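Below, in structure tokens: the form predicted on its own, a single chain.
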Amino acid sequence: MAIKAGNMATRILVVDDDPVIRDIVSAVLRRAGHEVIALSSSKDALDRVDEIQPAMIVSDVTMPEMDGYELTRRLRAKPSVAQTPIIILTSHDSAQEKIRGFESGADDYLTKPFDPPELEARVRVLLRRTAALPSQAPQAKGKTIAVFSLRGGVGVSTIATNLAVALAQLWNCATGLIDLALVGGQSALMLNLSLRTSWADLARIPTESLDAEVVRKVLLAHPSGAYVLAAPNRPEQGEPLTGSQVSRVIAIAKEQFPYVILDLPHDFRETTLAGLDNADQIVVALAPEMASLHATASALDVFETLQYPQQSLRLALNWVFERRGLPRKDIEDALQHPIDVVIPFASEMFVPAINRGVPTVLEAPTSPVGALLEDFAYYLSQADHQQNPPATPSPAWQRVAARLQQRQQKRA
């Protein structure tokens, strides 16, 4: 007999073959006000999940028949629970185990023994994040900003991720972050989001069948307000994707978000060109060295051939090494294009942020690099936003406004 719906927003499925752990987790969640269905078998969970219709799943890793990673992978293949948050519980505390959990599609990873308040907090955050997915109601067309370089290692994903988060924080709005680096994309991992859904879920859907509801279901929500369309977990999963599909998804995203950031690969394949063609602004990232300078010159030549307007291009010079780089003026003279922002060498900021999945604009917004990235996001913002201060200014907006005022006072 089917289980009645009850309070659908708080029904949690707990899967653990250890009766003691199962009872402890269930008791913690019930005390927090959730309805709990507890099962001892991963096979039972897979068979009954459609009947139970949980709002969240908490699963152990080590179980007979099927471990928690395989259970998560199989659950993600079911459309009915593709978006359901999943927390993995394990006694193994290592980076490798955490990566395995995220690659299987889990949303969070909690090591046993755990403190009950920590489990409660993580459940609360994931439920709130899922409930906060953007509505389908279209709005005015958003601004699309592509971040691109023909040379790897210059911080394209770092810049794109920080821009998406900074814009969300500046204007108290949801932003879209679309990862088109279909082989080894990093946007989701840089926000500590598991790859439970990705472009792989859209690649085999005909262009004409893509709509706002379909796209909404594959977005990964981040507490900052950024929503990520992640690159596939495996390269072959993105191979069927076409330029027309990419163009369609960007058009849909522009109706849902005031800002859409594209994290592009280092090539001019069909899907990359679809991103560039649909961008309102292109941020070209480069490093102060000859190979990057050559790659940037080549990219600018292609842009000219494609007749992209010069005013839509912005250059971001990223000092990815500490010293002995090419001077800014020499780079500008060689490219015949001004550099709009110079990101100083700051491995002590960027590397830990990448490893923990916390972008610098969240980790250290008042640091020199965090402030610079916030200011750059403001610089790229829509004119309407810049000309009309928000009724309730966010902390990020207040920081940017204070720095703008300081600069104006210095020039006066």
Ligand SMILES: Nc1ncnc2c1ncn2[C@@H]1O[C@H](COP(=O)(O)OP(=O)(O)OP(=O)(O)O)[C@@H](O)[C@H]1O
The other form holds:
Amino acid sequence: MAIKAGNMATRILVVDDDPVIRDIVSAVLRRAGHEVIALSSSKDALDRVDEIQPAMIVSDVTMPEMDGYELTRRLRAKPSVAQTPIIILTSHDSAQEKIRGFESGADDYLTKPFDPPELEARVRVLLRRTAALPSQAPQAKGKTIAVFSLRGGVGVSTIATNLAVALAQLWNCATGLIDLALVGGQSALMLNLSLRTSWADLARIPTESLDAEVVRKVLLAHPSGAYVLAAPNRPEQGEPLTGSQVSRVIAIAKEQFPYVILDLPHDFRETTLAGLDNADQIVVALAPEMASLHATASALDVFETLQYPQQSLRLALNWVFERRGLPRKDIEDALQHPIDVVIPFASEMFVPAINRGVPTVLEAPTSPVGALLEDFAYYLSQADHQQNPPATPSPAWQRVAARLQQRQQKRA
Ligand SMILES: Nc1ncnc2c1ncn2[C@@H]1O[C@H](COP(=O)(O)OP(=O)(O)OP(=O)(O)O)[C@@H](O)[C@H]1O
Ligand SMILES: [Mg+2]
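Now show me the form predicted together with this ligand, since the one above was the form predicted on its own.
Every chain and every other molecule in the complex is listed next, the one we just looked at coming first.
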């Protein structure tokens, strides 16, 4: 996905004496829309860095004249590049090497062989962190919950749509469901809403012109109280959307709705990062298998780089398959993070729900999975909602309250 000119300074200096690696790294970064200047020697890099003025430097470790750590140290000593992000690429995956890298002043560290998307993601994250962020406007009242995974098919959209509907039912309020899976997003489909309007209608409106009126016109109303900003019908229609448009739309939605749910895609593109940045809470969905565990670990790593507070993360372990999977405890140990909810395999619930466009919390609210999702929505609710029982409790609220009481009695 190309980064549009003007969004960020994107000249990247790549330093590697190995022509093959140099070409691969350069190709990955060029494909991501960056301008790349590749040099084979660290001495050259040091001599020419002032003239090149890169926005970022990606350097190999093992090089003949001067290794990557030494290069980083010397670059850091130059005022012109003291703040420039540096990523070190090495073939040694040891904590020792990692520490050496950080001690020399590098900002991030990637082990060869690397996944191109991972390099891309880390570059983007670092560029963004160094770009001066405009000061945040005062926070609006709605709570924004992002649902995310770096791997597809683990139930992100299922969780997001059920949350948006369950929260609307619980608190008798309108909720926003913003589909940021701009390519192939299915929130509207999952709620059986026809794609009359979508993000495509906002794509050409400049950020400054986006207001409550404009946004209201493109929302699709669901009978439950959820209002959906759907993904475009065709992939290219979402292409021109920028992070600043997304941030603006979320800010507007937060003023209208007590809850705004974000259905995020499996990437770290600009519009996804805007969603994550604006979230009060991030629910990371994962399945009990190695690939998903790995993707979750990478995502948590990136969140740490972005300095998202640990306490805003929630993990949802979703059994999207029936076969044996990794035990919960092993996953928690590997991620060093507790799992907040475990959703059992329940194709008999989810498949018909998706086919008919009726989320499980509406189709079967009293089934075990329906109840679980309803309880999870309650658990994610705003503190003052939880603390003050509604004047006219909704049926959903009454069900949750009854279950809470049951559990308390069991414990006593
Ligand atoms: N606990 C579960 N048990 C059985 N099937 C499930 C479960 N959770 C989700 N599914 C099914 O898995 C499929 C993928 O779910 P979903 O589309 O929500 O995932 P996603 O992470 O948004 O995927 P995508 O990569 O398509 O965006 C759907 O068909 C859904 O019905
Ligand atoms: Mg999805």
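Being a predicted model, the structure only gives us computed values, none of them experimental. Between two forms, the rigid core is the largest collection of C-alphas that superpose within 1.5 Å. Numbering follows the first chain given and starts at 1.
When two forms of a protein are overlaid on their rigid core, residues whose CA moves 2 Å or more are considered shifted, and residue 73 is one of them between the two forms. Core-superposed comparison between the two forms: CA of residue 361 displaced by less than 2 Å. Once the rigid core is overlaid between the two forms, residue 113 counts among the residues whose Cα shifts by 2 Å or more.
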